[in-house]
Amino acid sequence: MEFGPHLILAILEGAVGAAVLALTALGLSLVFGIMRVVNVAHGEFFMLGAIVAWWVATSIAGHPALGFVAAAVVAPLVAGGVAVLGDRLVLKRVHYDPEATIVATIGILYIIQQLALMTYGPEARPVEPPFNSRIALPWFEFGETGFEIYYPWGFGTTTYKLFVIGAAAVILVGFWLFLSRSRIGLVMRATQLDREMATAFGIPVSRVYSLVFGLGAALAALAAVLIVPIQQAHYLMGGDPLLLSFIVVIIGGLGSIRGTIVAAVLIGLSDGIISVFFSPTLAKIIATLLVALVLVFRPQGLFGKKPA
């Protein structure tokens, strides 16, 4: 294949990981922004996602539609109240205190893994996709005669691939529209910019809190789904999303929505078309590099706000 079909497909695989990891990166900078807890377990709830997702879509008998889409509702839902379990069980205990809930976020990773290991097990289960046709891609070349279409060998993507890409893009406008227009959002960014103020005014911040820490592990759990036919559900497959949703978060600008979306794009894309032309190892070397870079020129990130 020539080097620009092969860009192109490089180009569709990198969004669709842009795709997934602005899910699950929003869901950290958001527990971040709001609670000031940096969550060690976030990628933990990302696994946890995946499982449910495999045990839900296997339970199901039918089309792989069904137990798809009833996956899509019970693996955020199950994320999403472990992570307010863990909120109201631990987190809220130790005050939200910076370095305790570093530690306590720790143990929570662990105790989620351990406990997928003993009941999933170590296997790596695929997921059927609800629909996976073969998308045959056209390309262009100038020829004697003008500008000739051809396809050429092998130059394609599938429909579920852009599915996961188009299901992304309207997750989070829909979120968008959540934070900006409704009333939780509305009280949500309230306790993010003064939580003693917004206490005074009755604002019940604890549930704000709790709410924040499932809905950002429900948003890691959902990208898992979407993820999951094609990836492979494990019990260890937490760590990639972890780190790489740090590197978002810290290049995005810590707590800022529109920078976490514009660094998982450039992270995301970046990751696909290094992987493809060279090796995986050396993609993540250079996001860390670049984290490196931004933290030494623009601590605060390229959206992020100075300190006062």
Contents of the next structure:
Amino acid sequence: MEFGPHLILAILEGAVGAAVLALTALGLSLVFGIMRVVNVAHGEFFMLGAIVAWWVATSIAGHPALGFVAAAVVAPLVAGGVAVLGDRLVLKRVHYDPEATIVATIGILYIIQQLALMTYGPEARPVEPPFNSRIALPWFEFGETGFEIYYPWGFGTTTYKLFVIGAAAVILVGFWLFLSRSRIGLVMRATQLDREMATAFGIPVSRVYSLVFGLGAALAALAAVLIVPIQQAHYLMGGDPLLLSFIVVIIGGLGSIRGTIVAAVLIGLSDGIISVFFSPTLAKIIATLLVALVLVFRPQGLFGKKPA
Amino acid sequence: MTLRLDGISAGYGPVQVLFDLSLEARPGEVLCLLGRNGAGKTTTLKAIMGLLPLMSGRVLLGAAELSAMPAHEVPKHGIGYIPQGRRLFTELTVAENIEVGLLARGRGAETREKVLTMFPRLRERLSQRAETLSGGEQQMLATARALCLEPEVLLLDEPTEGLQPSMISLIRDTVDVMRDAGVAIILVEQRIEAVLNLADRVAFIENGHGREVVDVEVLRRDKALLQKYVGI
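Given the form predicted alone, state the structure of the form predicted together with its partner chain.
The complete assembly is shown below, putting the previous chain first.
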């Protein structure tokens, strides 16, 4: 295949990764931005979403779309519920102390991971996509007869991959509207800006924290539901999304939703393109290098605010 | 309703700042807390709001024991707080700051209208972020946000700090309106002139201990107490 179509394919693959990464990283950024908790267990909520999606999808007979829709509802609820439980039973008891919560979320990580291994097992299992038609993409060239459009062999994508990109975009816009227009969004933003003053105006901060921790996990689980028909569900699948989410929120600026989305697109696309043309390992090395550069030259991230 | 501090002790972690402090703020009066820096005036306001846990003692509003409630329940009983440095939600707009003020109490649109009528300049700035307002406008917003609670008790921590005279006069007018409406006001203020103009009674605090509580008339006649507790 020529370079042009090859590059477009890599960008499409990268866009799918970026879409899923934006959702996952948004959850992590939200939790850090509002609660100041570095949630090391975030990747496990992603994994939990994928595993629950497999369970739900395989236990519902009929068209795969039924199982997928059910999974898209149930998996975020389960992951969100587990996160709320973790918040109430663990994080609240350590008073959201930044250092203690890092250790606590490492504990939550291992509990979820080992429970998944004990119940789901070590196998990687696929979830059938709700639809998956192949779409051949056109390419063009200037030949002897002038401008020609043709369909190179292997140059195409699937309807499901395009759906993942579209669905993630809709969820991101919806979430932005929720944060900026709803009363709960206002309460969450006020809590983020000044926890003590939020309390002085009647906002139950610990309940807001539970909600935020649950929402962060639910976003990760929703991202996993979208990706699990492309990748397989596995009990160790949480590591990569966690690493990439940290890279994204550091580059975008901790707590900045706009920065998280821009950085997710940047990292997702570069990961896709470098993985296709070179190797996935090189993509991770470059992303990590980028984080190091951001930490040295702009520690608050691209869109983060400098601490006063 | 009368706000009563019944022998409260409070502090930050293991560091005790207030020692067995008792005070009373009555409806329709301005009680001013005076003392040197670090005497415990701001700590007293925070303890009333439930933002600092009490080591001992009680805070009562009428028969309701505020100190037995979670901190976020305190404003629901009509305790409005205007903190030192205003502590606005800087990245929220003026309208959103007012909306936060209305969350706990108040009568929604009616209260909002009343507050915006008191501070018409805020009406012109509703879609502006709080951090872009001038110092005086920020103080107006902090006051408006607290008044959205339709407070029965208002706690003001150095409200005239860094303001120009026209703004100080506006704050004074607002305090007068609230006093006339029967609100009990606890004011922490360093400017003696403002204290003598605004207060009905003055309570002196020294190293976290409550000392004399006197009518402001006594201070106007005799400045010896000011020399003793504030060093002026």
